[in-house]
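Shown next as structure tokens: one chain only, the form predicted on its own.
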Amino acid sequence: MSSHSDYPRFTLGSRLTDEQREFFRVHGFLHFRPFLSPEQVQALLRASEEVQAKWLAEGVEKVNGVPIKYGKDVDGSPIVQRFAFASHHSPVLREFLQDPRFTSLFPLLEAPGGRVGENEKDGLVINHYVNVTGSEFSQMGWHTDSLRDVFYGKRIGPMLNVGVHLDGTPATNGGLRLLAGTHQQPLRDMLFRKKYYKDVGPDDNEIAVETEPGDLTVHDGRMWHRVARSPLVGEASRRRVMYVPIISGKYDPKHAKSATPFYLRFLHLVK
């Protein structure tokens, strides 16, 4: 596989095919198209805007211990650029997480007790990237999602990061970049292959994930990935993605008095 976008797109049904499971086993990610209809995409965007309006009006700073990241939109107005536990504040988003197709991804964990982590990790996260002056979120440097387990002195548990893409993102507009196969790397490489979040540049081996509105992607939590900044400015740079953790193991829900996770104290460094 090259560093471009020449990989297969699949269709997600009620269960994974043998081909899909084998592709994930080798490469550590899958890309499904289409997952949502245009009408469903618009309904989710409206729901996220309703949560944003509520949080702006109430001055919400954290949800279940997780800081909310605010920034500026193309017209200078304040927006939420990283939501956490968004489904806790929207019946539309909560219902969306009940989509039975999510359960068809559980076998990729290769562990019993798979579930959608609506109340765990950071819950349903919505990232709203825009490249304008005042934006606090236009890219995200190289990282793995499994590092948080290391921070807590836990054994690295199985985790899938499922992305629901609400805007189309050709490779020319930045977006998700993956290092395929790094989900099988030794722990040392997971810790030190890149400087977490500080390294933002391209990698010769990266794959550009090109999405259309309504696409779904899933990658192994141990895989190195980044979100490239759009070279475009203003409205054309807008990218909104919802992320759902699929996990197993001991149930570990967050609540209103949960402490801020250590790794999120660096969230302000992510611009």
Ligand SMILES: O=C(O)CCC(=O)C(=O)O
Contents of the next structure:
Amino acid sequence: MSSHSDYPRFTLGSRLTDEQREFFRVHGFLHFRPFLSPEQVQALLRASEEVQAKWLAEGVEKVNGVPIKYGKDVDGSPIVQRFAFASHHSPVLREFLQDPRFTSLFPLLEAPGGRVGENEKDGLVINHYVNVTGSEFSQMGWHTDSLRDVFYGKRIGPMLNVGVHLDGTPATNGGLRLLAGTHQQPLRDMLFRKKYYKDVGPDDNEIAVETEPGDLTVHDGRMWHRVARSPLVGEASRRRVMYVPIISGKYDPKHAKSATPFYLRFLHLVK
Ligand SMILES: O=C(O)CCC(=O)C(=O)O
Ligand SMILES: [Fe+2]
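Next block, the form predicted together with this ligand, ref. the form predicted on its own:
Every chain and every other molecule in the complex is listed next, the one we just looked at coming first.
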């Protein structure tokens, strides 16, 4: 168990630097600090709480075919623990996705015509982890985000997953773990290096991503990663992070009648 956090934190400007592009090419991820001010973080948290209140009141089970995961907070109150397409239900979140700095990440796709996938995949996802009795979401086993393409019988399209971290999470409080460099692996390793979502244990080579509130990370969709459960319980274990895909290729929006994707049948394994 030798995870480490010994990697550079960068600053995101209107253009990526050569150093940033080279780091991403080799390692498959980048970590930018700071991306958002404390006020912006608070505004995004408030916006997610408004969407949550609405979905709880309406008993929303799926959005565009993607199941919404509910659980209990430290005080026993019901919360949304995994949102999908959150920006479709919040002007504040929709506006946030217009931040021009997302555009500066498009060259990492190495493909023409990048876009923020607000209406595709699972749209803007918000993950809310808390380690407490009644919580349905405190960790996520090993996976790659690009497996979804394989299930659809598609060629694996270029995809970046951009994380906007709303809580500060030192490695001692669980959080994101990456196997750097695995974005360049053969397909066999993308399929079989770990048991998808079932393997939850540490890897000798994993990198622990340590965040401050307002940090931004980006990882290649083909890279193996997991979310480690916090060894802490209650309030101290809380971790909220938003993800939005950056993709290229044919526009493939989801809509109210979209079928539930096969890969989301794994969602019950995530607890
Ligand atoms: O919560 C995180 O940092 C990662 C979540 C994740 O890997 C996913 O939702 O696919
Ligand atoms: Fe993921």
